[in-house]
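One chain comes next, on its own, written as C-alpha cells: the form predicted on its own.
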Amino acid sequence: MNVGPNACYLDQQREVPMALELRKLSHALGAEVCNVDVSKVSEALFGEIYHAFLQHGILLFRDQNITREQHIEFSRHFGELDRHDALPRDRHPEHPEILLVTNEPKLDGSPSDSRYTGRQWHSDMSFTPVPSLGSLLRGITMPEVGGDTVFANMTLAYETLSDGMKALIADLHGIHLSGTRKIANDDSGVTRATEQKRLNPPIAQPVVRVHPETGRKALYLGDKVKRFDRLTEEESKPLIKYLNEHATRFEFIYRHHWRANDIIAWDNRCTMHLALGDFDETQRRHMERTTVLGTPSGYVV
C-alpha cells in the first residue's frame, strides 16, 4: 500500500478490516496512532491498538492532554502496572504507578533524582526479576529543542546477525546492573548508588529473548550489561560492545522529537531506548512514565 510519509492509513493486515488509523514513524519501527483519545478507549479499540503495538514495537499518540489518573487508566489496558518499588526516589509520591523523569528541582531546591534518567541504551526494569512488558511515557513540559528519545528494534538486530553469531550467543546470559546511570557527584549520589545495589542485586538475563506473544527472537542487552555470566568483564567486553553497536545502527532506530502531550508506548521485550541530553538544562524537561509488568525472567547472581 502506497501512502505519503505524513498520511494516516487503515491497518488492514488482518482478515477483518480495522478502523485504527496509523502513520509509520520510520522504516525500522514505530507507528503513530491517529485520531484516538486515550482517555476514551473501548476494549474493542484497545484490541486493535495492542495488535499494532505488537506489530510496530512503539506507538505514538499525539495531543493527549490528560490527567495522571487517565494516564494510569489507559496504561492498565496493557497489563498490571509496576509500583516502582525498585526506584522509590523517582516515583510520584501520590501515584506510585507513575515514574517521574524530570529535571525540575525538588521542593527543597535540591536537584531532581531523575534528571539523568534513561541516558544510556537500556530496556526498562531489565535489572529486576520481572522486567517490563512495556512503558508509556508522556511528555508534559519539553525544552525548546532537543531532549529526544531514540529507540532500537532489537528483533531486527537479532535477525540480521550471522548464523554463527546467533549460535555463539544462544545460551549466554548478560548481567544487568541497576544504578549505572549518571548521578550527582555528591553524598546524595553515593547514597543513591548504594541504595540501588541493595534494592536491586545483579540479574542475569538471556541475551536472546523469545517474545512471549509474537514468538520472535530479539537481542536483550544495553549499557546496563557489563559482562556475561560465567565470563569476566574483560572477556565479555568485546562481544557486548559489538552487539550493542550492531543493535543501534541507523537502519534499526527511530528518533522521536517530543511535543508536549505526546505519549509513546513501547514494547520493552523487543526494543531498547536512549534519552538524549542534547538540550539546554536550564529549561524544563518534565515527563511521566507508567511501566507495565512483564513475566519473570533471569536469575540473581
Contents of the next structure:
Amino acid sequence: MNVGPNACYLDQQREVPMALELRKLSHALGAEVCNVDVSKVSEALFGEIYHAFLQHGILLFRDQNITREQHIEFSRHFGELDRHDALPRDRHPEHPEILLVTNEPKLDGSPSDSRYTGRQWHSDMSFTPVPSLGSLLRGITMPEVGGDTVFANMTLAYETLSDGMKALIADLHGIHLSGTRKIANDDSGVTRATEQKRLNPPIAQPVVRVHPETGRKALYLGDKVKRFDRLTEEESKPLIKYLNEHATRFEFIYRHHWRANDIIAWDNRCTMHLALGDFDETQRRHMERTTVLGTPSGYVV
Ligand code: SIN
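Having seen the form predicted on its own, can you show the form predicted together with succinic acid?
Then the entire complex follows, led off by the chain already shown.
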C-alpha cells in the first residue's frame, strides 16, 4: 500500500470487523496507531493492535494522557509483566511493573540511577534467562529538543546477510552481560554496576533467534555482547562489530522524536533500540516503561 508519510490509512487488507488506522513510521519498521485511546481497548481491538505489533515491530500511540495504572493495564494485554527483580534500583517504589527511566534527582537530591538507561544498543532483559517479549515506554517529561530513541529491525538485518554469513553465525551464542552501560563516574555508578552483575550472571543467547510467533529469524546481539560462547573476546570482536554495524545501518532503523504522552510498544524479539542522549542534560527527561515477559532462552555460562 502506498501512503503518504503523514496519512493514516485503514488496514483494509485484512477482513476483520475493526480495521486499525495506521501510519508507517519508516521504511524499515514501525507504525503509528491513530485514533486509539489505550485506556479503552477491548479484546477485539487488542487483537488488531497485536497483529500490527507483530507486523511492524514497533507501534506508536500519540496523546495518551494516562495514569500509571492505565499504563500497566494496557501493557497486560501483551502478556504477564516483569516486576523488574533484575533491575531493583530502577523500578517504581509502589509499582514494581514500572521501570523508571529518568534523570530526575532522587528525593535526597542525589542523581537518578536510571539517567543513563538504554545508552547502548540492546534488547530488553537479554541478560536474563527470560528475555522480554516487548516493552511499552511512555514519554512523560521530554527535553525541549532531542532525547530521541532509535530502533533497529533485526529481522531485516538477518535477512540481508549473505548465505555464507548466515551459515557462519547459525550456531553461535553471544554472551549478554548486565551492568555494561555508561555509568556515573562515582561510587554510586560502580556500586550499581557491581550489583547488576551479581544479580544477573552472564547468559549465552543464540545470535539468531526464531521469533516464536512469526517464525521469522532475527539477529539477537547488541552492545551487551562482548564475545561469543567458546570464542575469546579477541576472536569475537570483529564479527560482533560487523553484525552490530550492519544491523544499525540507516536503512534498517527508525529514529523517534518523542512528544509528551507518546507510548511506544516494541517487540524485543526482533528489534533492538538505543537511547541517544542527544539533549541538554540539565533539562528533564522522564519516561516510564513496562516490560512484558517473554519465553525462556539461552543458558548461564
Ligand atoms: C530503554 O532502553 O528502555 C529506554 C530507552 C529510552 O530511554 O529512550
